[in-house]
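Read the single chain below, which is given as structure tokens and is the form predicted on its own.
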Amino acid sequence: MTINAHEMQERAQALATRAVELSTADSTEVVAAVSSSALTRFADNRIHQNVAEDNSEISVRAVVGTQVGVAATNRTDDDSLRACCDAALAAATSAPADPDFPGLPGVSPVEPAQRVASGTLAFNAEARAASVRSIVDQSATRGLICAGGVKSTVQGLAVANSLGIDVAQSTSGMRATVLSMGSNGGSGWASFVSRDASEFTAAALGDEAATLAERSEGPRDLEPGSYAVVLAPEAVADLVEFLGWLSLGAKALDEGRSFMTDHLGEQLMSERISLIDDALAPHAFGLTFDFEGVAKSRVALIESGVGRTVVTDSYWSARTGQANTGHALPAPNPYGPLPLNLEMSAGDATIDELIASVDRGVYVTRFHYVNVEDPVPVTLTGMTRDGTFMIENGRLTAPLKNLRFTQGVVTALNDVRGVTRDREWIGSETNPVLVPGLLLGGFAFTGQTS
């Protein structure tokens, strides 16, 4: 049966407006989501789990003066909605007053966008199983074993408040991952993300991972040191996501936790690096409004290496005097506004051309278990995984054992020697990042992990 995204959107909107009507707070905001998600997981070359979930979630933010409280429920009858509103009101009356709270935002015109693909609506259990079969065949026929998952999500989300906001939108997305493994230390990873499941070619994804696994058999050691690196988009995505989370929101900037604090307008990275957050682009995923119902704006965060600005929401807009860019997260939110539609601009090279330009360096398919060592320079530590190779005289040569790294992202992005023209969506099926491959002049590897 094909999912009806329009009905989900209408249902979410009805729940949001009804909850606002039932609230007795001074002012009220409601976020309602009606979603349908399904996941088929596989391991040891066979499906081992097939799950699906239909859910409705309602979050109520009640305001009394400058006191704010939040409560949530997944029960949708009037009695349950009223009880949720009462719980939010009770939380607000118990909360300390926040003199900086500007009140809920008013109405702003929201740009409509078609974010649902019929191919994803029809991507049922049989289609997921057939995709898994095609993925698995690429490993099984080569004596490899593989694991991963194929997931789809369709959602209708609405935001309403007592100041007149009443917006809703439906979205769809799918994601597939595969890890292929050999008997002599080889492993390969591949992923695919799209709004439209009909764009997914499962056999090609399985072949990509299996080929990497075969090629990385019998890895060798590499001495610690700083090496030129070619990062595949999967690895670049980690760097971009941490930049967004740690540094590109108004709260981090105001509290001095961003590398751009006191440095807006300065050259902070290579001229090859531009980062934007653009929920309005035709290819974008997700909503064109934030979780306060405010219209999202296209925000140029870093232009040709120059730090330009950060994203805001209603609270941090009022507190800092910057325009509200429409980047609020669901309340309660300790992180402040964050960019959820990040893109890194493309270059003019192919990944093979980047490799060909390196005399001696390292190729990284992806990173794993990445953590923050120092948030201000965005220093990360983690390891490579599932396809790490030596580059010698412009060619991929020996596979390498996984490497531990500790590297400041801002420093690494100061020495960018090449950017691919092709970009890939990497991340979740709801808010991935769009990134190219990169050639960096130096990346600090501190030891082996296996």
Second form
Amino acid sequence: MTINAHEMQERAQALATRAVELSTADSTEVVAAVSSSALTRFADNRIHQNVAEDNSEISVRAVVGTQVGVAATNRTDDDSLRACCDAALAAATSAPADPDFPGLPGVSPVEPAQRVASGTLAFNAEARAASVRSIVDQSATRGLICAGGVKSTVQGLAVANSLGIDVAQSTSGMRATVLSMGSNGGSGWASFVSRDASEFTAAALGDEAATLAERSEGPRDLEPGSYAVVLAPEAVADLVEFLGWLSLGAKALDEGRSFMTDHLGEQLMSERISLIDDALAPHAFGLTFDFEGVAKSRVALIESGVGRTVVTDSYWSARTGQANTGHALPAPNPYGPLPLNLEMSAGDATIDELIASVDRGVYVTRFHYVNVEDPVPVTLTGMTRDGTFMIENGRLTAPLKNLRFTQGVVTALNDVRGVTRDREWIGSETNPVLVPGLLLGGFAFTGQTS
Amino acid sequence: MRDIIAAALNAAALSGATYADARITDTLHEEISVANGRVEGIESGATFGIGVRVIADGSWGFASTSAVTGESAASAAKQAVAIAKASALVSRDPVHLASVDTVTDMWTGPCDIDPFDIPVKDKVALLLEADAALRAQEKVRLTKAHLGFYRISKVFGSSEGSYIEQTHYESGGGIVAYAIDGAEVLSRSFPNSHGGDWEQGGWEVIERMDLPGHAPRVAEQAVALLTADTCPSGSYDLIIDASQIALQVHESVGHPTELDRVLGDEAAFAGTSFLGLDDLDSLRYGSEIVNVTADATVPGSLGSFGYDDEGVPAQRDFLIRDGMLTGFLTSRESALEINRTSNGCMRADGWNRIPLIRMTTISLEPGTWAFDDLIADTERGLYIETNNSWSIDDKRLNFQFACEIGWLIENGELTRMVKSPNYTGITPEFWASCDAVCSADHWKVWGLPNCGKGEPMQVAHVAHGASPARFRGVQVGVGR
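Condition change, the form predicted on its own to the form predicted in complex with the partner chain:
To see the whole picture, the full complex is given below, headed by that same chain.
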């Protein structure tokens, strides 16, 4: 059965406008999402979990004066929508007035964008199973064990408010991940993200992970310390996502939790680092408007290492005087505006050239279980995983046992020795980041799993 | 509901399922948050739907829908069977389930005062009072306070004949003060960080917390951290408070003893486990005073229920007894791998998710020490409280935790406060270094509302009983 994304978008738009009609608040905003998603997971070279979900969700933000309340439901009949509106209104009238609340945003022209691929709409359970078969064969025929998942999501999302905003868009995306494991500590990883499942070549992804697993058999110890490090895009994505979450929104900047607080316009990183958020790029994933229905802007966050600006939404735009960049999350939003379409600029090297320029260092395929130790310098700790290698005299040599790092990201990005020209999409099938590989002059490895 | 469940089970059987269960879940949720004296959010949410899980052609399939009618339930069941048959295209041994008694039963969790009957204005007023008390300290530049409530009702039916109805309430909350000076941001939380503390129960849970009453101390400690020394680096005897022991148990005992992880089911996402099936009843996990239980019968705990989401009754089981590994957290399918029946750990995060092996109340059983005696017995050490961050490797061996606050222990006395203490270790070595656990007088069940696992991500509400404990020769001050 093929999913009809257009119908899902129309259904979401109808639910959003209907809920606005039913609300008796001074002003009302409704976000409606109609989604269909499926995931086939495999482990130990067989499918062990295989799930599908159809859902419709409505979130109502009711405003009375400057009092605001939010309610959500996934029941879509009129009585339930009315009850949800009433719950939002009751929450609003229970809230203290918020003199800083600027009111709901007005209409802004939204860029139309085609974000649905027919290949993803037709990517059904049999097609997912066939992909898994191709992936598994690559490991099984080499005596390896693999695990991973193949997922697709199609969604129609609409935002309407009583000031005239009425926008809707449908999106599609698919993601596949493969972990291949050998019998002597070898482990390899590969992932793929696209709007279009027909671009997915399962056997190639399975081969990439299996080859890395074979290459990393028999890992050895490495003394903790600071090493030059080549980070594959999968590892870079973790650093970029934490930068975005902790530092690149107006709320974090205003509250003094961002490394850019009081330092906008200053050289904060290597000149090789530029970071933008751009939902409007032809290759971008997701929506071209935010969860307030405001058109997203392309925002240059860090240009050649200089901290330029942060993203905003209607509240933080009014509070800081910055233009609204269209980066609101669903209300209520304690995190403030966040960049969901991050891209790090490409360089001019290949990953092999980065490795070739290192006398002694470490190559990292990806990180695992990264968490924050200190938010302002974005000091993170985590482990390496699924393909960590020694670099000696410009070559990958011995595979290494997993290493723990404890490192400030801002400091690490001050000493960037090289950036790859090829970039990869990494992350979820709805909002991945686009990142290159990096060569950093120093990275603090503070422990190892023996 | 019984008719809708029956429609799903009948459709599954007619489509070729050899086993099916259907679960209707109705969840009501409310969250109120305050920051710096401003109400950041008042939100309520309701989600309702049905999920149908089947075995067909020897493989699993699952489909779910928010349309809860007999027709939609039957449609979801047919889709689940079709998915199971697709799963069988890449399968190995057919799925078998350990036996379980069929039951018809109801279970209700504790709740003295329905939290949804308490006016939102009263909840907001409580948070604003606590928040104002935090901001009494000038150098506290950012404050947060929040409350949350759930009412979760589930109806479970299986093709084996079980029909179970369960309802429970959960209530939780917490406060955080951030002292900020230049590039330094130091936090202090109560009663716990990362979502506060949670219990099964109603408004009485919030009344017992007394958030406003604790706010002045929390704010004072946050400010004091600004001028405290940084935690030193080196090998120290480490005494960990009960809330951090709870997280230590969670990460380094709870997750590695999940049998699906041991079997590799989560390898590509959260990882596997350093444990193997052969380690059962043979691996020394910790010192002889380390005893860890899995208990879904603890009254008021977030990890309690009448039956898990496979219809298996709540149980108490030892995972570690006298330092030896004696059990895993299991499902009906995985329990067969160790020739046991399920100890009832399968739970799903809502109608649209399959049940996974999840922690119940995983507890470090109390020891014999009084806290003051433990401090007095420690010559050179560090006492730390309240988690700040956590990280552990994909086999649950190499961990690193940071806490909000610590005090040096010198010659049997707590002396200087230190900021940003962290510590690292290897799981069995760490638990082997445990030489003292405080008594039941210091033992408390902590509710963790944010345990992530699986794809699509599921967030489980779990719990851990813990009291302060001492670990000898631990590496602290990592990366300083």
